[in-house]
Amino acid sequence: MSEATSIQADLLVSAKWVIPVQPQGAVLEDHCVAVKGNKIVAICSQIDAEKTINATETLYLPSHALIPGLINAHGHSAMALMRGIADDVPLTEWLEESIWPLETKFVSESFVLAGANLAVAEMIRSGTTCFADMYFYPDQVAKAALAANIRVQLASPVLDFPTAWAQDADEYISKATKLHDDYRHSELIHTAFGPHAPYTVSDAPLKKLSTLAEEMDLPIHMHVHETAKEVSDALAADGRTPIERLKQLGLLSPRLVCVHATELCNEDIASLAEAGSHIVHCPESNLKLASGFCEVAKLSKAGINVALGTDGCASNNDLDMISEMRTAALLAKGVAEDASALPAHQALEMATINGARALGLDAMIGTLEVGKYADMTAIDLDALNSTPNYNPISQIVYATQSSQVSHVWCSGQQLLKDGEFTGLDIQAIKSASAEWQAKLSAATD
């Protein structure tokens, strides 16, 4: 191999499967990723990397499949220490007897950053190497993901009533601009506007908002229409649906990112879809607290995009993005009564590249191409559970834990080597959580 052909990779990844996620379905059996620096240089054959590729460190992963990080789309991660302490409720009772008191009396910065380093943990081990985050004290968050190495945006929130991050409305925007510009060059850190919902938010803000979005090129990332009665009690009020209110309000576009959409007319669709607004679809939450079904399968149809999140462990209860593949793989099944409905492929770019257009990153990450950061994640497929083997992308979303994820890298550094952290004191993430448990624990007892 001569120089003057050979690429020089720092780390080249030799998998039985390469799934590259664009093209549609694309299986690539016994092929390489290189990668040098943060991104990928090159995606060949095996055969083909022994004759063109010199890289520093070669893994072979020869059971594996090769994927893109999984993106996780919405999220509230400090919310894991309050994972299992509400449940079995309805989202109201949920929200405002318990959720929303423990909230005003226990959070803040040091609550947000042990919250995040939990979630930022399971994140990694499930495959995820991005997600987007709706929480008071977004700085802490990035504290959490830089450590870790792991991608974020973070959508900061903004509500019309106070809490302990802000006390109104023009607060709440003012920190969401500055976090902005803090971070306004890192290569890891993103930021979106977080209204919270339609019913939390007036118009002015979301004016603000809209405009403000536009000037500074960022997602506006918000609950809507998440439970029948958020709809009928807008209809109640104005005769206005939520999408229609903000349809109205200028805010519906391709920047706006709708989590949830269980409760849809054919004209929101319409709307949603001519708009070029994106929606974040969280079946196990939406399924644990009663709060209605997205139609993936109509919502795609009609040319909408549609990504894939957990939302936060107090409603799910868990990051896993394998397992939400799979719930999303057959909910939509059920919901349209058509076994086509959602195939593996489809909820695998749902987890992967719906994700990064939903927010905005589909340049950078969210398939396995040249030139893209190397956000990957190898799952480890010589198990019990998925053997034999027909169709690796089957035996992912259908069959596959989350336990078989092996490896992981974000932006070209290792965070997971065989099934084991790289950087975390996980040790002491589990410390922090459980001094945090016990102070829950006796507001709650």
Given for the second form:
2 protein chains.
Amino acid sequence: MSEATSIQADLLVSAKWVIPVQPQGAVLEDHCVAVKGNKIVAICSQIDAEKTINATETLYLPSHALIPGLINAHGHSAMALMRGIADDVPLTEWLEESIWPLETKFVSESFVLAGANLAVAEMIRSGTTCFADMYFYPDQVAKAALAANIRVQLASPVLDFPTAWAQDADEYISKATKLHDDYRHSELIHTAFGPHAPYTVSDAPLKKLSTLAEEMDLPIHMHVHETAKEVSDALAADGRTPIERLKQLGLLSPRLVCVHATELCNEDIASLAEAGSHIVHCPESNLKLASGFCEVAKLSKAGINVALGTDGCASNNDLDMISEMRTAALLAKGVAEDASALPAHQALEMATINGARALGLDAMIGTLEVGKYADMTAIDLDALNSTPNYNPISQIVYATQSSQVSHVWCSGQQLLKDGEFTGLDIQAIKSASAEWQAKLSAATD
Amino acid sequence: MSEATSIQADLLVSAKWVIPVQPQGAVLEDHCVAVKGNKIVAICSQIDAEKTINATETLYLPSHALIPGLINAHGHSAMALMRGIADDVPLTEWLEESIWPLETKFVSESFVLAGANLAVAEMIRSGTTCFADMYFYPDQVAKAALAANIRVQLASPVLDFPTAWAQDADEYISKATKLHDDYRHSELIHTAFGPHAPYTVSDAPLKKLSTLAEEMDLPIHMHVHETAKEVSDALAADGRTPIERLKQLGLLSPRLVCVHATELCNEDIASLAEAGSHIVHCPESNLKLASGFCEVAKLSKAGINVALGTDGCASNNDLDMISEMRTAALLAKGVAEDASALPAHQALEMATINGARALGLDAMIGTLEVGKYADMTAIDLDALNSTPNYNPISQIVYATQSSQVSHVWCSGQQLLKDGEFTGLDIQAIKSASAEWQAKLSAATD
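Could I see the form predicted in complex with a further copy of the same chain next, after the form predicted on its own?
Next comes the full complex, and the chain you just saw is listed first.
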């Protein structure tokens, strides 16, 4: 970038710190990112930018860090409407007495759309530009994502038993392939198969999904080893861990994304590493439901790609990837009994490039790099809790609140500006949420 | 409050939800708190307030929860200047290669004052109205607290070895008693003895402190059982756990506040419970330094009062009691392997009344109650991440950011109004921090 070639750009964002995520740990002081259309076309120093970049619009962020848009690699966005409806109860009671009965009664197109609208707004406000979603009526989540111009990977659910969305595994799978067809040319909407969990999907549909995923070149996104009970039940039933069973069914591959992974023996870890499968760690949900600990430091050391997700709002209770990074970085140290485990830059990688890898989108997003989509988040570090600032990556992970997210772009389009939404009608989203709250409250009283 | 008696008040705060903390879990909808001078003079419904309270000033908070001011029961405020200076390194390396050399080089009156000013501002911004502080030059922390009108308990440090503050145990103790004399009639400044830890203070000064604390009616605030190594070293040295040694030295009493308490055997727990000693849990610091897990649910069940603290900024890296409540509530579930452990209302108690009990100030603060000081924090729950709102206490603990703290009062004086400081010069505080950052950075390069 030292030659005086002229680069045309629509937008030049000049920030105190540009954190591209790759190279690992790099912090580029007084740097710029130039955007043309939906892509990044240059990253250079402010001095070089003055000489070489001709931009229609220039934005100067004097106390901000510019990072890749955060990637929430696992969630159930519509469950935002159930935020805090059943806290502090054991997992079985939570599912069987609260969540499942409410879902049976209320889950519908309009519920999912209202919930996804709320979740998408919360995610944008907290710097997330891409999320993986596993829920019924994924077409409604697509609608919410397109309306907000945020990127999503829809893991279309597959179960053995009937719900409002489908009657049996065949119908779930057929709806999943249709969803893929509907969005195969979309820039923002990606799809995956979402078999719920080893204990809710039997061998035949899993084998079918394995074949289809290969034919259609799609990821398989699945809850795996969420709790000790899941593993011990499986061992009692047929002497295999769920991972071992998935391996024998041919599901272990770079397409497989295992969410939670709290109870892995050394053989399971070796199998996942060898297969190149991914793990999504959801630390706050794992803690809140007392599911168990995911040994992130050990898994990363084994060479497994570990991404980060919030899980749904009913077990978190927010969709805040900045606080999730902090919880991940802190918890990993406690679990590994090693204060050097999961350093700040690695937590940021989990929330960006590792998420992109898990979703199979790392050629497009996950770092600030020329040629990738302009998915970017600016965080204002001029706050008391970010003062003094010896290391911006450490500040973001250990001391920042997501309310400090000031600007967000997805595919070059600005979604948040000085903390304000550029397009969404937040009052309408809140009103719709209040209506659903009234209905759900009435049903639980 | 149903009779039409007229109560004169200076301020009537009317909030959507008043959460007094006692009775446990109570949420009073559309209620008011009336303040006269520095005290709470009435708590009643908005309807009753209209009939009975004659207030000079009225404030209506339509989407807010009003809670007791948060109590940060353990920290080292001046270390705010070392926020993030040495992350992701093991405890011994952190202390011996970063923190202690920096303290030796820089700790002075002006360092402590600048750090305490920064910390106090961050605490007020995040809803804290009282903090326990253990650091050198506690007189400077008092100065910062008085300037900001925030309540503090200064645990005046005692060590066997010399620092810039004192040369030997006798001098530390003599400075501690002088500090107490200086502030014995202060409404905001309270004092305690702060022997650093069992492994840094020998038997003779500990016995002396035990006698003095009883004579002067003062708490003893001490790091105890911070790590497994501390306990195993003690066992190797003389066959006793640190708690057992403190018991034999006569220190276990309702005056003793044990900070950290990560490695307690059943005998230690029984001793603390029998003595009525307190524990301050610092979950984020324990995780960050991989110190070990404090079994909060088990300790509470044993009848021990467990309060909450952030610890210093160099091992956290913020002073945010709202995120600390969340970490405490989440982590306790994981550690106890029980999703019902440490429910939201109990986390709020730890951050308010339990803190007041540990500091010996529960007759004055820690709940919203008539006759107590008007230490109050309002949190605006009209945010996407607080929507919908089935239970305000759950929202505060599991989904709120401290940036939602809107109003803060301490002893009836307003410190924060619509998120803005009423008195502090934040730019001056930031400038002073930047100057110290430059000096510390130069020393670590």
